[in-house]
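Presented below, as structure tokens, is a lone chain in the form predicted alone.
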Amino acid sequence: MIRIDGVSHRIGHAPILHDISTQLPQGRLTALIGPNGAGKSTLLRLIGRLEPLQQGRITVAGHDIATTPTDRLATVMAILGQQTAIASRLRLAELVAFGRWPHHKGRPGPADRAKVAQALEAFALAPLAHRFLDEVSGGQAQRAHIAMAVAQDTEWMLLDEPLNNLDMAHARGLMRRLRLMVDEGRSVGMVVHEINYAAAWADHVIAMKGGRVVAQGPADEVLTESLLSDLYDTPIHVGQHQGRPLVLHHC
């Protein structure tokens, strides 16, 4: 599991997270939800060591992120943040291949090439493998970055708003892919803004507001009308579809 104990964070003099203590359970798909500025992305970046930990302790599968060597941590956890700017003259296959670096350290073998090919195929990118990043759409580039994280083949995968730029078919395809990975024993933590993706696919939901965790647990326990209405400061209705919550917030 991922354990977060007493984590606080500031940017300059502005407090972003306030004494966060929570867990992302092993072998589950955990969705972090909440309004803009809740601290979701900051928390995910701290777990992934994209930001230095200022206060508290975080462990990933028993590895303390403050002391575990980067090359070791990269074989346990893959993280994809929102900022994915990278050299535009990189081909999609080359980008996805970066996911294998923690394993081969510059000497890829047949198993590494097979993982890259599988990731490209899984995200319908094989026909675009030799295209440059600036020659594909934003959604296609986003799928390539996700494929890179999948190719890393780690116990944990952390994704910050991975559904951005994806159309409905590819967003649903990504969630099905993540669900399959979890069913096969891997663990996923992701920041989600469209609540119904969390409602339909997540095993565990962590709701955040104002830099604090306000609720956590199974989707049907967290995604209630009263909690969501308070969380987002707007009236929200919750129904049911195929035994899962269906969040109605568009009218």
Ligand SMILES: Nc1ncnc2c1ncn2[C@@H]1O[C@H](COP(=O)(O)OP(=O)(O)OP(=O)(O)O)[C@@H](O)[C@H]1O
Second form
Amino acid sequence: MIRIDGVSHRIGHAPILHDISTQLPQGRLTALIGPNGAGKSTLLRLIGRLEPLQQGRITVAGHDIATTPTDRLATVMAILGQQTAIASRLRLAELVAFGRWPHHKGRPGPADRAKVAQALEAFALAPLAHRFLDEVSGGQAQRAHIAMAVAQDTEWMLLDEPLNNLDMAHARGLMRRLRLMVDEGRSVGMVVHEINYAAAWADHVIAMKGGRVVAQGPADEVLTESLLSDLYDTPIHVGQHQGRPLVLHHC
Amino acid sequence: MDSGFAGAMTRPQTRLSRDALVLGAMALALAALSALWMFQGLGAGNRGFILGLRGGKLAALIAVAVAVGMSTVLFQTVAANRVLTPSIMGFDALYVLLQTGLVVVLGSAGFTGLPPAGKFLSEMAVMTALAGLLFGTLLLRGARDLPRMILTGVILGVLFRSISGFLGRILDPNEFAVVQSVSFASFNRVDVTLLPWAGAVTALAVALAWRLSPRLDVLALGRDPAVSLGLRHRATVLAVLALVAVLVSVSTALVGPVAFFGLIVAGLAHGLMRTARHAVLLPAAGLSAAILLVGGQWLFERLLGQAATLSVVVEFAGGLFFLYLLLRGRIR
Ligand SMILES: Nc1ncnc2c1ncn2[C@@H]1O[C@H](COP(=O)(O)OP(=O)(O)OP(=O)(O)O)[C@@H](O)[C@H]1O
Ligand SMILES: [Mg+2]
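Same protein, different condition: the form predicted alone was shown, now please give the form predicted in complex with the named molecule.
Below is the entire complex, every chain and molecule, led by the chain shown above.
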């Protein structure tokens, strides 16, 4: 479980998050939803200690992120930020291989190589493995980043808008793979903009707006017409499809 | 297993051996140039004396080359781009300012009278502390955008140089001459007295950089991925900056500030190697720098008989390369 207690955050003098307390349940796929600027990325970055925690307490699977050594945390959670620009010039296989670094610290063994090959295979990247990152499409690069996080092989995966740039088939493939990992006992927290992916695949939903959590709970309890219309300040119709909520917002 | 998997397993191997081959060829070229430097035109008399002179200078050139090449690659890794070098950011101007400050405080007699090793080591320590403070804050604050970094570097460089210049102006002519001699690069006038110290410090820095090299590969990914992979980002950045400061102190103490040489060398290392692994990039940068310096100095000193100076040519070529990088927008 990820436990967030009384977390507030400021950038300069601007308050970004206001006294957030919430939980991401263990062994579940949790979707963070909310309008642009709600503070979803900020919260995810705080959990992933990409941003220093200013106030409050966060524990990931029992590890207090403020006191646990960062290399230990890297074997417990993998986080993929919203901005994924990589400074060095790498081939896709090399990028994905970095996912194993927390485990081998520079001396990869056969098990590490096997995990990397698996991750490449899982995201249909094997044919592109030797291309440079700046020589593949945006979606292919995004898949490589996700594959790197998967290769890290951690109990928790935190992904900020991983569906960015992915076509319909790959988006669905990713959700199915995440679902599979969750069913095998891992836990995922992800920021999702396309609300129907949350509706179709998430167990738990946390809705944020204006730096506060406005609703949380099982997906079909949170994804209701009144709540979503309020959340996004726009009229939204929610239907049903195969027993899951289906959000209609195109008309 | 299908071909994709097999490919993923074998290709890096072949690339590694190609990189190893290039590195080996470079090492051989350097060995050949060094032999040429030592033994070409060696007369019958006074062999020991001449060999001693030449050997000292060769060692100094190689130490400078390694220091410049490695400090540039290291700095480009923390700064996350391929355009900046320690000297563009004002590192060596800071070292010259330190030396000028010493002349002002001690007077030229005091300055030249100081034991060279003690002077060098204490200047290096101050330099490391200042560079960590200054560039550490700059880089850790996340001043990542290139125009701002270049501007900051230019401003710092100009600031350090003009303070040095101002101090020079209030000195008497004798003291000013001492300052002048430390503020311009010259590969002809190498300060060999410092060589044992500079050499030892360089060797130590090389060993440390080698140990750090897997962590440098992670650092080069950028801050977020590095933190996510569990790298102690802040500590690593500061360690790398300390190494850069030490290496710049070595090269500046031995031959004076060289502005654009590092840029050429780092560009060569990245261009020749086509890998982002520091275990390969760092030796490549050191070796190509040594080949250029030893070969160039041999050419200019022995063949052209000092008709031109190597430092001028190197800086000119480096300046052109800098413009080329900027104009092509190739900044990563
Ligand atoms: N560097 C910054 N300086 C000032 N304000 C910032 C900065 N970064 C983010 N913010 C503000 O913090 C708030 C939360 O941003 P955050 O990136 O967490 O939103 P988000 O919910 O992820 O939005 P999106 O859906 O657009 O990704 C926004 O109002 C944003 O304007
Ligand atoms: Mg966001």
